[in-house]
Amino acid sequence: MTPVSRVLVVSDDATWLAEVLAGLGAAAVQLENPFGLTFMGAAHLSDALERVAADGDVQIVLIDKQLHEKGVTQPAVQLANRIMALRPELSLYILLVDDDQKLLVEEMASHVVDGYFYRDEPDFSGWFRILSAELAEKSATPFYDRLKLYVRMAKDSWHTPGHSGGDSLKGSHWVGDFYDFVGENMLRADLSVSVPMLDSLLHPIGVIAEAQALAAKAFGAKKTYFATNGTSTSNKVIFQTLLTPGDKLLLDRNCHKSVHHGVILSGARPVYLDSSINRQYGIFGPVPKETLIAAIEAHPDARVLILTSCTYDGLRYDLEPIVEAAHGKGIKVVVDEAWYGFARFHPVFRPTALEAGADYVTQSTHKVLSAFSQASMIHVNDPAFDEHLFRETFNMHASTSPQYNLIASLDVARKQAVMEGYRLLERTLKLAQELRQKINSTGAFRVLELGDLLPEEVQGDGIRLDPTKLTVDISHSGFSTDELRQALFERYNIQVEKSTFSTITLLLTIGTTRSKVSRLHDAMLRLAKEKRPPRTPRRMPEVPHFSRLACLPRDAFYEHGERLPLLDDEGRPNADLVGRVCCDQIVPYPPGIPVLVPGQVIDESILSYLARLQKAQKAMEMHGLAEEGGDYVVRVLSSAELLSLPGRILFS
């Protein structure tokens, strides 16, 4: 199926514009046109901007340098910059009279211009070929294309993997159904580093390198790396690249657990910053800006600051002033953008972390774009980037047998985001607004807005909400979250993203359809009509503040430790744990925020909180606690281990 690719030509010279549109239109008929190029005109800045904003199929804009606009200096240059601010994935060409104009454009807007044509050389067939080649370059999937080619070559496999392109499964009486379920192409494309023409993820010099370069351009990075074992590993790679044992690190306590694992692996000395908390709904928000700026001022010797933006619930930092403050002290900024990898491709979501000045960004391409699970990207804009050290660290964590289908999915996801991401995200935004209204109309469920979600301490921090993540208050429905999730799943075939004690989270993506919205609304309307009596309101237990570190997390984690019960024989918090140093990361889920990290001193408030959760909410997962004889135990340093830690650092 041939796509539609619109080219917008902008000029207030009506006669010349008509000639250009006719000439390019004739070339489109006469020449091969695999991308479906069609041409349309606009006479003014406002017209051009409206068309670019309204039509997701616009791929290229040609701007007449002779464009005049009343009261506007250099309107062609201004239009180019404004289009790039709106849709940076578009290709821009300037139509010139002479080389003096070219020098002026390059001085004012060279970073946004992809090429030039001369007005007095109207070679429309030549222009058409160049524009078609531009789209071919943007839409290329070098790795995916090479993978398809290799599969079509039908080579006999005398190498790994052992299923040999699926031949071990095909026709089997026992597992042949797996071959049918997964599909022949998927199995034939499951290859290994024994195939040189597919390049190496650990040392890319061919089609993987080309695919990564295209991704870097698309997402606004200097360098981009594909990761096939998720953003969890990507975060660890960055930490071990930037940090050496004892280096100071500023981090949001709300960060993903992979960040805390990265602290252990790197041997860094963390400064934990408490997140804001919305206790009414059990939602953790960003670290207050005041806290961040104060931490940057108090720890100018820190090497790295890491933040999560947006959060699982869609809360976004106002990153630019934070990045500026950190860079002012020479601190590198890493942003975990796992839930926000699509943001580059629609102005509603920008600026992205890279656009705000972050040095390193990790994205779970699989979470919010069309890549397979575990497929992620690492974007680098650090001017002092040590590529050799990064590569050594990357290879330390990466498998020597990466899944080639995952790499192909990253290549394809990037192509889709560039070529139709704006249009798909525009649809997603409209569906999100529609779903908000439909859910609110049920009378029993309500989608929370930014003001509802923001904890009081971050109300003035410029935080924004990703509108594709809907947090639904169910507290007036009469359902518990467990009951609601079960009803949606078993009765209406709907699976939601996550829940707290009073909310469920719905994740809308470029794969959301109006049919899905309709089915969800119908389900929630039917459940609302059951008119269950309201349940007793609940609030999130008071989460204790971070206590202090007695030693580096790495040092505590790698000791043997001893295990003490969380509760004593009377079922009360075990007082013997107070003052002891935890060896593990203990995370109640939900909400998934570490209550204890390795090296942290256990105080009475932390002990009481864990004991209360353990006794009152048996269904809650408690990651990091060991279980012995049906009871939870905590691994802590023995007194001898704490005293004998080599090079231990005691923190006040």
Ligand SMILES: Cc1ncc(COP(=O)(O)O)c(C=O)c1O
The other form holds:
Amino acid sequence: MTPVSRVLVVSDDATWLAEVLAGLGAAAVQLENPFGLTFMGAAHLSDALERVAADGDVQIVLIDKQLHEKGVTQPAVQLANRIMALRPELSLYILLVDDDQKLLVEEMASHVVDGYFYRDEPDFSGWFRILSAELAEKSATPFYDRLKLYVRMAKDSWHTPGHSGGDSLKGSHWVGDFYDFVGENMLRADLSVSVPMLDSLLHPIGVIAEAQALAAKAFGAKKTYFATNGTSTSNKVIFQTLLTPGDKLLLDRNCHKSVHHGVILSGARPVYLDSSINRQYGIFGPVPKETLIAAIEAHPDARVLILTSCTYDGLRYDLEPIVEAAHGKGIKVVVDEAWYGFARFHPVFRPTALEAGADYVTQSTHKVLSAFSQASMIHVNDPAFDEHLFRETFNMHASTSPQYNLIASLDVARKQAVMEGYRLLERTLKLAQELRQKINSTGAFRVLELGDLLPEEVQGDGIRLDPTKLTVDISHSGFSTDELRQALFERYNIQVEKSTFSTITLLLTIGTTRSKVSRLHDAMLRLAKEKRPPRTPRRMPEVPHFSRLACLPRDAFYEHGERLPLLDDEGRPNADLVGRVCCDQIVPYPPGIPVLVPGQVIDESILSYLARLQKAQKAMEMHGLAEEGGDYVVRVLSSAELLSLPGRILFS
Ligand SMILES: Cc1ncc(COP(=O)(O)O)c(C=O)c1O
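Since the structure above is the form predicted on its own, I would like to see how the form predicted in complex with the named molecule looks, so please show that one next.
What follows is the entire complex, opening with the chain shown before.
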């Protein structure tokens, strides 16, 4: 299938514009046109901007440097900058009369311009070839192409993996169905580092390096690295690159658990910042700006600040002032954009963390773009980036047998985001708006708006909501979230993303279709019509405040410790645990916030919270608690271990 690639030519010289469009149009007919280049004109700045915004198939804009616009100085340059602010993935060419004009453009907008054509050299087939080559370069998938080529070469495999391109499975009476289920190409493309022409993820110098360079350009990074172990591993790699034992780190206590694991691995000294909480809906929001700025002021010796933006529920920080404050003290900023990898490709979602000045950004490309699960990217813009150290830690965490289909999927996901991300996201936004209205019209369910979601303490912080993440209040429907999830799943074949005691979350992506929206609406309408009697939602007990650290998390984690039961013989919270130092990270799920991290002192409120959770919800997952004879036990430091810890002094 040939795509459509529109080229917009902007000039108020009507005769010349017609000549250019006719010349390029004729070249498109005469020459090979694999990208489906078509040409259209615009005479004014506003007209051009409107078309770029309205037509997701516009790929290239040619701007006549002679463009006039009443009341606007240097309209061509202005237009170039405004188009890039809107859609940075587009290619821009300037049509010049002389070299003076070129100098001016280079001074004012060279960073956004891809090339120049001179008006007195109207070699339209030459221009056409250059524009085609531009699209070929942008839409290239060097790794995926090489992988396909290799599979087509049908080499005999005398190397790993053991299924040998699927030959061990094919035709088997017992497991042949797996071959059919997964598909031949997937198995033939499951290759290994034994194939040099496919480059190496751990030392990329060929097609993987090329694919990563294209991704860096697309996402606005100096360097991009593909990770096949998810953002979980990407976060740990960055922590181990930036932090040495004892280094101070500012972090949102509500960060993903991989961040907390990174604290243990790096030996960093964490300063936990409490995130805001929306108690009505059981949703954790961003850390208040005031808390962040105060922490930056109070800990100018911190090496790193890490934030999650946007959150799982779609709340995103006004990052620029925070990054500026951190950089003012020489603190590096890492942003976990696990849920926001598409943001670069539509202005509604921008600025991205990189655009806001972050030094390191991790993205689960698989969560919100078309990559396979586990396929993530690490973007780097740190001016003091130590590539050697990064490579060492990357290789420490990465498998020496990465899954090649995952790498190909990152290459393809980047191409898609660049070539059609804007158009697809525009559609997703429309579907999200439509679904919002439809759910609200059921009467029983309501999509929460930013004002509903924002915890009070962050109301004035400039936080915005990603409209593709829909949090639906179900508290007036008469359903519990468990009942609703079950009804959607069993009766209507619908699986939602997550839930709290009074909400469900729906994640819309570029893969959401109008049919899915319609089926979901239909299901919710039918469920609303059941008119169940209202019920009082069972609230989660409130997560207790952070107590204090007695030592570095890493030190506590690596001690042997002793195991004390959570409840005493009478089933009450075990008073012997109060004042003891926890060795593990204890995370009840949901809500998934660590109630204790290694090195943290257990106080009465934490103990009674854990005991209450255990009694109230036996089926609840309690990550970090060990089980002995069917009872939960907590691993804590013995007094001798605590006294012997060298880092303890930092916390006394
Ligand atoms: C904020 C955040 N960071 C990181 C991760 C880990 O991402 P991955 O699943 O790609 O390992 C998640 C996963 O849910 C997350 O929510």
